[in-house]
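Okay, so here's just one chain, in structure tokens, the form predicted on its own.
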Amino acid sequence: MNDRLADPQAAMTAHLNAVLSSQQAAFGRDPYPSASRRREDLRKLKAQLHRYQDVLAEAMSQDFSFRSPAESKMLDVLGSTLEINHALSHLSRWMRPSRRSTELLFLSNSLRVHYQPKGVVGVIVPWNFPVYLTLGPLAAAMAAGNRVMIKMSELTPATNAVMRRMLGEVFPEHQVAVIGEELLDPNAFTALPFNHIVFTGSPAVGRIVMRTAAENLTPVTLELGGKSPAVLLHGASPHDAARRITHGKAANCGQICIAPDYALVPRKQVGEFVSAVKESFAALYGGSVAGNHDYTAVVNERHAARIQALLDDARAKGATVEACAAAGAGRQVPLHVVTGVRPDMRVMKEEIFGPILPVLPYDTLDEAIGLVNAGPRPLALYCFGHDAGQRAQVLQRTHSGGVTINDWGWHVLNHDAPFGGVGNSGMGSYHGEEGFRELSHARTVFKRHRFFPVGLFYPPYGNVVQRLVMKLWLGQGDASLRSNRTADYSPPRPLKGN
């Protein structure tokens, strides 16, 4: 046993498993905590995120080697705020059970969806936005009455600290637990009987948190990413939508699941389109981003790395790679625009996940869908133009996640409505109303009138009900289609002696 747990790995898989026990007995104690818990809950929760606001943003900006303080507030403590406080206001409504009618057959009894916590909810967190995507799926977590397990990226361990100080203060263990940087196999986490999971990450990784999940049937929500477009329709302003995704390509460096990955722009625009970007660039950060404090660093030396090498890779084979801002020492990568670009270049068969921002022609509005079409469903998807007929045939014939229109991104910072992604950029949703039932078991409850006669529906069968009943709903079959061998059919003679 001492030597088992002088094993680093076996100790923490101990204590994950000993956490785990205990949520679990604390749900047993208290299954169906009520509307005015929860939301004391949610209120601790909001108290302490602005408390801790300042101490946050400080603590991520170091792991980043310097991540923008406005950024860090704006997305991840207010996105946070905005989410807790929809699920204050809307929780009791979404606490009761919700009435349902019965089949015609049925009527005068009554049928009702009675939504009950799910019990230890696991959230996996991505190093991008260690707090929104942490307390994103906690409050949602929370507000459905269950206990949380939180593994936070390996990637943040400054943010961990602070996350689990501000935690602990105000949720005993048995209730909100966060690990962090100290789990070695992330594997030991997801191997764990949650009764539901919660992943935010790359598709490569989700694909392995579900065939883990799997082997406990674990119910999952993906929160991946993709190569989400940004489709400019004839007629739209190339500066208004160069401006807008320049935002959005250069937020928190691009390192943002929902950034807009290309841009599709018609080929007579392409020119002016990529001028603006580069003006848009200038006039939000300068001409240097080298020390801006409006801009955040790529998180870490590989990830800089990476993104060096999928610049390297488009130059080899022939593209245009124009950097938007002059580059200074640190990881603060200004934004750079890839024209001429060709689908074998990495640029256009990975997601980018940084300030790279390539730029396709094109001719019609067929061709261009047919290029979103061509590749996994996306996890977001930009329309730019106020052509009411050509917006309406990219929203009809395309499929992504989520949809902003003549902007970027703003649709998942609207909490009433559901975030999620579709095919490879995830599973199932979160947010709102959505994330509640998400994170909820739907208990359908009928109750049978006392004097309701289900008992002429039992055998023997063939009563005059049960012929009229069959006569009204199904009408008659076609004798013609039924096999000699079902039409001669005889049930088997009893052996002797039963």
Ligand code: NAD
Contents of the next structure:
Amino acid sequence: MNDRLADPQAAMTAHLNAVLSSQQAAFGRDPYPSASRRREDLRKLKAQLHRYQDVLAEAMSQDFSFRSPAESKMLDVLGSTLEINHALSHLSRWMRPSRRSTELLFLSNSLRVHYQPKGVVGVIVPWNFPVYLTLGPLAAAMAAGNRVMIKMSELTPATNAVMRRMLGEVFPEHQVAVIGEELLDPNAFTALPFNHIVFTGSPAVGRIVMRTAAENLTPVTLELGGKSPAVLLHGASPHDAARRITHGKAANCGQICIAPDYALVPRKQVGEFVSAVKESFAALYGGSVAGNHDYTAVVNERHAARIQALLDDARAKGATVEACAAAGAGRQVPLHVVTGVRPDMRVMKEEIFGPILPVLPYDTLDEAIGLVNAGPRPLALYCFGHDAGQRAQVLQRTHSGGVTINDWGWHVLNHDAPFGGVGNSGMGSYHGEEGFRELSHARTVFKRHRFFPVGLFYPPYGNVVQRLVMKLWLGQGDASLRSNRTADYSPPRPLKGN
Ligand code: NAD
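Having looked at the form predicted on its own, could you now put up the form predicted in complex with the ligand?
Then the entire complex follows, led off by the chain already shown.
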């Protein structure tokens, strides 16, 4: 028997290589699709998304055991639509070469930056928003004129199947290809010599992706996660903040990279804030989440056990854990508020990515800022309150990928601004113009015009024009620093050990 057929991994690697080769060849034949062709592709993408919206919502629900159809439509389908619409409206301007000014010395010439498609982009997708986090990078890559290979998560087989069919109906495999849970070793995908990789997932896997991509010097955009804080400033309304944070923490059952991970609350207001979170949750979802059509389930048993273990660890270390509603029979786990939190608890050491909200008291703003800065740089930061002075302190003295003030998450659904992390939460960005630029090569084109007396700067050196230019641009060196004693500039001696 053929060895490749006997070894599914080898067969898969051969398949990946064949798809990549076909995309590279197609790119070679058509390296710069026109604006109208790109717009046509984006319109096809949007039309398919709208045709398939109900099927996609059903498939995501199947993958999660239950996912709120309204949230699937509002976040995955509407989010992707907004991203595609934004690209359709701005693509012509983004594609236009940008005129730059030459140095004065090069005055008679022209300088432009052309934005060239990179080639084949690899997109790696997590399970939590399998549609938005596929179509967002795909729209950016298509707007930039690239071909795309997509690797979906092994946790979303039903969505993967719909995505493959939805995209396959309008795009040939040499333009857009979907690889799903059949890929047993994801490293085989990352190891391909793509022209760019957009990875969305955990910081731990992001490190592996970057290491593997480095073998081919493939540039990477890493969209990672982390612990995004929500800071209530002194004087903020605990009720308003609680309602908005509760929504951010309960949507998709807290399984959102930009969900508020924990709340920092002025000490005197902790009680009021916790009560308001419980009331807000009850107002949104009722006294029990069992069978609630608006409340999504934890994606699988492994993650449900992980969330339970986080709660058990907090309880065992002395925290108070309060459920905001009764649990359902399946994996519809209601929001839990945790108080009496200590830094050694797992809920403060790991990204929660589920329905748990630790609430930490603070006394001074310096202390709150110190707590934020004690951890790795998060993907998002939320700041509640109307005191401009305190807000400026938080914005200037902390770092995060993005910020929403007086609410959670909405900066991400506005596509005229970059979305990306910083430090442990990622590098590079996409959405809107930044996505187009990230997935294009900015190629500087200098054009010499007929009149350009550069010959004046050729050897033999020392003519009057050269001397004049050097004098005007560089002035005089400090004569006292000149020395014939090379010892003055010898390298420092190595330090002696103890
Ligand atoms: P994950 O890192 O486990 O997996 C993400 C994707 O990477 C999946 O498709 C997975 O199959 C693939 N993968 C796993 N090992 C790989 C390897 N060695 N090489 C290449 N690909 C590999 O993340 P997840 O559990 O799917 O998603 C949750 C994480 O993603 C959280 O940390 C969350 O914060 C983050 N996230 C970030 C964003 C963002 O936009 N910044 C969005 C959603 C989720």
